[in-house]
Amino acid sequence: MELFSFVDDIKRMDKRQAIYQILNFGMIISTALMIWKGLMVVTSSESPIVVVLSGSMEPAFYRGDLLMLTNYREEPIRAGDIVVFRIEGRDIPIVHRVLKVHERDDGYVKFLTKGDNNQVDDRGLYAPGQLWLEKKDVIGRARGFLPYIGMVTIVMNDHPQLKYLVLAVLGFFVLVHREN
C-alpha cells in the first residue's frame, strides 16, 4: 500500500537521518524567518506584508487581498495614501486611505483616515480621545498587492484547528521525506 509507506520509511530511519530530518526542518524555518527579517529591514516596516481582514476598502481592496507595505520615514504622507495603521490596545493593524493631513513646519504630521467604503472618518476607531493619527501610529503604506491569496491566512485564522492540522502534516512530511 503506497500510502503508508511513510510508516515504513520511518522505521527504517536510523538515528543519523533522524537528526539529519530535524536539522532539515529547522533550516527551512529559520530561513523563513531570515527572510521575513530581511524584509523588514528593506522595507522599513515591522510587518511589510499583511493581509486586509475587511470589506472597508473595497473597490480598491478587497477582503484576502494580501498587500506589500513599505515605511521609509523620509517619504511624507499624503492625502490620498493607503496606510496601514495600529491603534493602541488593538492587535490587528488597519488598512485605509490618508483623508486629511495636517503638517507644522517643524515637521510635525498628524492625519486623518477613512475606509473608501465607509460613510464617516476613522475618529471612532482611534483610541478614546484620539482624534488625529501619528506618523509612529503607521506600519507601512501599501505599495502593490496580490488578490485573495491571504484568504488562506483568513481561512486558517477563523479555523486554528485547521492551521494546528496543515503545520503539523507539513513537519510531519519535511520530517520523514527522505532523498534517494
The other form holds:
Amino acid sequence: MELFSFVDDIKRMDKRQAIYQILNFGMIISTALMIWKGLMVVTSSESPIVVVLSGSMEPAFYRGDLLMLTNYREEPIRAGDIVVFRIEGRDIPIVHRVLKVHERDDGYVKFLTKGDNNQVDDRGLYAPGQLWLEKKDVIGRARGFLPYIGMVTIVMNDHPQLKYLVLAVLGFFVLVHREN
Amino acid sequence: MHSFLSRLNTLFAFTISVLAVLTIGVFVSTYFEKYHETVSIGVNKPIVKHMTDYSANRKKNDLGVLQLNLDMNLNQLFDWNVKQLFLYLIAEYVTPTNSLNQVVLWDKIIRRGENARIYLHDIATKYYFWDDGENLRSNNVTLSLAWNIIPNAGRLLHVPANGSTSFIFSDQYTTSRAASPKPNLNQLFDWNVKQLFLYLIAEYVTPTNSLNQIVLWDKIIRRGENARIYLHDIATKYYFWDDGENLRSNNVTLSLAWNIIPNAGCLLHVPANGSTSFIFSDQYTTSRAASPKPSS
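Alt. form predicted together with its partner chain, vs. the form predicted on its own above:
What follows is the entire complex, opening with the chain shown before.
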C-alpha cells in the first residue's frame, strides 16, 4: 500500500542514515528551543507566548486565542493594560486588565485587576490575605493577538493522551522519513 | 505524489498558507493606523467621604464620589482589523504617600457592529473611587479616557483620547447625613390617621390672574405604608398648563401640603415646612434645542 511506503525506507536504512536521522531530529528540537529562548530574551518575559485559557476576558479574547507578551522594566504598568500574572502558589497564568494602580516614590507599585467578563475585581482570586498584585507576579503585558491558533494547546491539555500520541507520531515520522 | 495522504497534506498546507497570508495582510495593512479621536468628559459634584473600605484593608480610607458626563462618537475607529474597543476612564492623581495613582472609574465594551456613539449624562461611576490612604481632599484629579483596540490579528494598542478634564475635590469630608437630609412623614401617623394625601402646589401670579395654583404631583400614603419619600429628577405628574401665556420669567413657589384623612374627625390640610421657589426662563424652548440626543 502506498500509505506505508516508509516501511521500505526503514528497511533500506544503514547506520550512517540512522545517525543522520537522529541528528536531524536533534536539530529540529534545538532550533525550536533556541527560538523560544530567544523570544524570552527579546521580550524579557518568562513566557512570551501564552494561550488564553478561560473566558474571563470575553468578548476580547476567547479560549484558544494566542497572546504575545512583553515584560520590559522601563515600561511601567498602567491602568487599562492587559496583564498576564500568576498568583503565588498557583501555576495557572491569568489574563486580566488592570483597574487600579498605586505607585510610590521608591518605585514600589501595587495594582488591582479585573476580567472584562467578570462582574467583580480579582480580589477573590488572589491568595488569602492578598489585596494587591505586585510587579513580581506579572509575567508580561499583552502586546499582540492572534485568534484561534492556541486551540491546539487547549485540546492537548484537556486530552493528554492526544498530546503523547501526536508527539510520538511526529517523532516517529521525523526519525524515519528520508528525502529521496 | 497523488496518494490520498499527500493530497490531504497539500490541501491542509495550502489552507494554512492562505490563512496566514490573509492574517499577515490584515495586520500589515493597519499597522500604521493611529486610532485617535476627540471626546468630551465632564464632572459633576465631586465630594470626598471617609469610610471603612471593607473590600481592601478594612481601614478608613477616602472615597471619592462624583458624577460623569461622557460624550463621544467612535464609529470611525472601526476598520477591518478592529474586533472590539475597550473604553476605560482613568482618574489620575498624586498623593504624599504615592507618587502616582490611577483608578479606573468607568469602562465599556463596544463590539464591532454596535453603535459607538456614547452620550451619558450625570451617571455614577461604575467602580468605587477608593484612595490608598486618606489624601483625596483638595486633590487635583485628572480624568482621561483611553481605548484598547482589540484587533482581528495584530498589536493590542492602548490609545489615549484627546480631551481630558481635571477637577479638585472639596477640602472637607461629606457625611451621609449632611449630603441629603431625608424628611420622613412616618411620625404623622397616629391612631386617628387613616391616610395621608400629599399634594405639591405650584403657586404664581400673572398679569391676567392674581393667583394661580396648580397641583403638579400628588401621592396617597395609607396607614402602614412606608411614608419615607425619596424621589430624584422625576417628571411632574400633571401638566403645568398656564391659563394664558405668562409663564416666562415667572417666579413660581412650590409648596407641599398633606390632607389628613382621619378615622373620625376633622379633615385637615396642613402645609409642610420647606418650600422652594424658582423662575422660569425668559425664552420659549423648542423640542429640538431642549435635549440634543444623537440618532442611533
